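Form predicted on its own, single chain, as structure tokens, below.
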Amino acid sequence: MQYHSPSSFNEAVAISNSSSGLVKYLAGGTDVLVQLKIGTKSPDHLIDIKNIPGVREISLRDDGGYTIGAAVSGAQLTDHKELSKKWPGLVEGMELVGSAQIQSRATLVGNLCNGSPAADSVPGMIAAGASVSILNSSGTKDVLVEDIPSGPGSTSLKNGELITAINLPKRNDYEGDAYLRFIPRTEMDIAVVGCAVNLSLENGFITTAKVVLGAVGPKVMLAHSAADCLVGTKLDDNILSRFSAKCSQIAKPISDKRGSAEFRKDIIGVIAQRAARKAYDRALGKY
């Protein structure tokens, strides 16, 4: 294996394009280094992007949105009070990834590129309408996060493409988001199911909704019909019951050692209902 430490994103892409065999990028390393240790997906070339200027920065753009560098850690997100206040659901999803030690290294981009359907930070990014900036030999393009996962352990990224940053849109008043999951233990486990909800309100009525389900399909799922149940309502118990049933209906889980398909279909409805209520309360400014 050859190790590379480029000083720019363009150099990183050039190295990738000129390298043969499997190429991996290193930002936090909490997935890649584990894969190296156990001998799965061992790369021929490891490109470390941590020394590229700006890769660890969180910046407020002129349009009111945020740009998050590819090597920004979960701990940095938590410590950024304004971002945590604007997008608590997205941040709390990332906070569930591993221990305090892992939080100091793990990144949103790494969690996304690992391609796990159970990734905790990905539903929140998709619900937020986040996009990623992708650099390749032809230049830079912006792609919605929802278009990156393509299946278990895989993404739509092509050889030579590198995510340089995550872009969050401007957060307006009376908007709220939340992410919740179910795990067998109290902490540091993989989601059996997860759900992110992002809502916008006007006079207490939901005007827009995005609902994203995790760990109940081959990739993270946008639940459009479930979100439609919420629009135009004030989220009373009847609406929540219909919403819960719709999420269970949409879910297409498998059975494995962490839970049966039947259990996952049932519990995703419960978790989604709780996440919707939390997002609604946040949009109202209750907490």
Given for the second form:
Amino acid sequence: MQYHSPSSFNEAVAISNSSSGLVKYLAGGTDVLVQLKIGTKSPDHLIDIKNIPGVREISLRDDGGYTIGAAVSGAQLTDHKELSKKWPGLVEGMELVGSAQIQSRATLVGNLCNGSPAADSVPGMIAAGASVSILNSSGTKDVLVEDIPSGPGSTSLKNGELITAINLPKRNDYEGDAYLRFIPRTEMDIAVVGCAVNLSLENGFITTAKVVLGAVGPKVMLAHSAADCLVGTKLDDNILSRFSAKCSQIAKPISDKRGSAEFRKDIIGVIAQRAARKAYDRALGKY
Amino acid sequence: MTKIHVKTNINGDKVEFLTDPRETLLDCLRNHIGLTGSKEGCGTGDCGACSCIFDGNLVSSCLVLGVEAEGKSIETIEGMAGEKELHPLQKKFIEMAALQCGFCTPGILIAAKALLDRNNDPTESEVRYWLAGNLCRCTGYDKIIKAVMETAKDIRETA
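With the form predicted on its own already on screen, would you show the form predicted in complex with the partner chain?
So here's everything in the complex, that chain up top.
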């Protein structure tokens, strides 16, 4: 294996395109190094992007949204007070990934590129309407996060393509997001189900809603019809129970060691309902 | 395989070593530099026995490549005690018998130090969550948590 440490994104993509065999990009390494250790993926070329200027920065754009560099760690997100206040759901999703040791290294982009349907940070990014900047040999393009996962462990990224940053839209007043997951213990586990909800309100009525379900299908998925149940409402108990049933209905989980399909369908409704309530309260500025 | 020459700083000392790019920082610490205090439990970032401070951040050194250490500053368990005295956490762990076999102890001490360096007044829940990435199969954790809480109290009182 050859190790590369380029000083620009263009150089990173050029190395990738001119290298043969398996090429992997390295940021936090919390998945890549595990795969290397257990031998599931043995790259011929490893391109470390952490020495590229700006790759570990969180910046506020002129349009009021945030750009998060590809190598920004979970701990950096949590420590960023303003970002955590505006996007608590997104940040709490990332915060649930692993231990303090993992948080020092793991990144949003890595969690996304790993392609797990149970990735805790991905539902929050999709619910936020986030996009990623992708660099390839023909230039840069912006793609919605929801279009990146394509199946268990796979993404729509082509060989050589590199995600350089995540772009969050501007946050307005009376908007709120939340992410909740179910695990059978309190820490250090992989989601049995997860759900992110992002809401905008006007006079207490929900005007837009995004609902994203994790670990209940081959990839993290947007639940459009469940979100539609919420729009135009003030989230009363009737609406919540209809919403909960809809989420359970949409979910297409498998049975595995973490939970049966039947259990997952049931519990996703409960978790989604709680996440919706939390996002709604946050949009009202309650906490 | 061509080895890579890495220059780094470990516990305040300038250190150079040669590494295969596939080797982890943990491999380099133990096999090239002779610092065997950091342990390999799982090798996949689950157990925390290899915890180190890497450029100011608590990491599992089994999930860092040796080549990434170039130009960085690393703190390991070997640098935790002062020249004449143990670190307050080390003293308290002995005093309160917060260890049995001792395999997880270096990692737990490093992780606990990282916590107390940023927050010397953590709640018990905060300590438990912070140390969730450090597995101990002997103590049942209670003594460890109590020792960390007591050390934090001592630090606050002497501050």
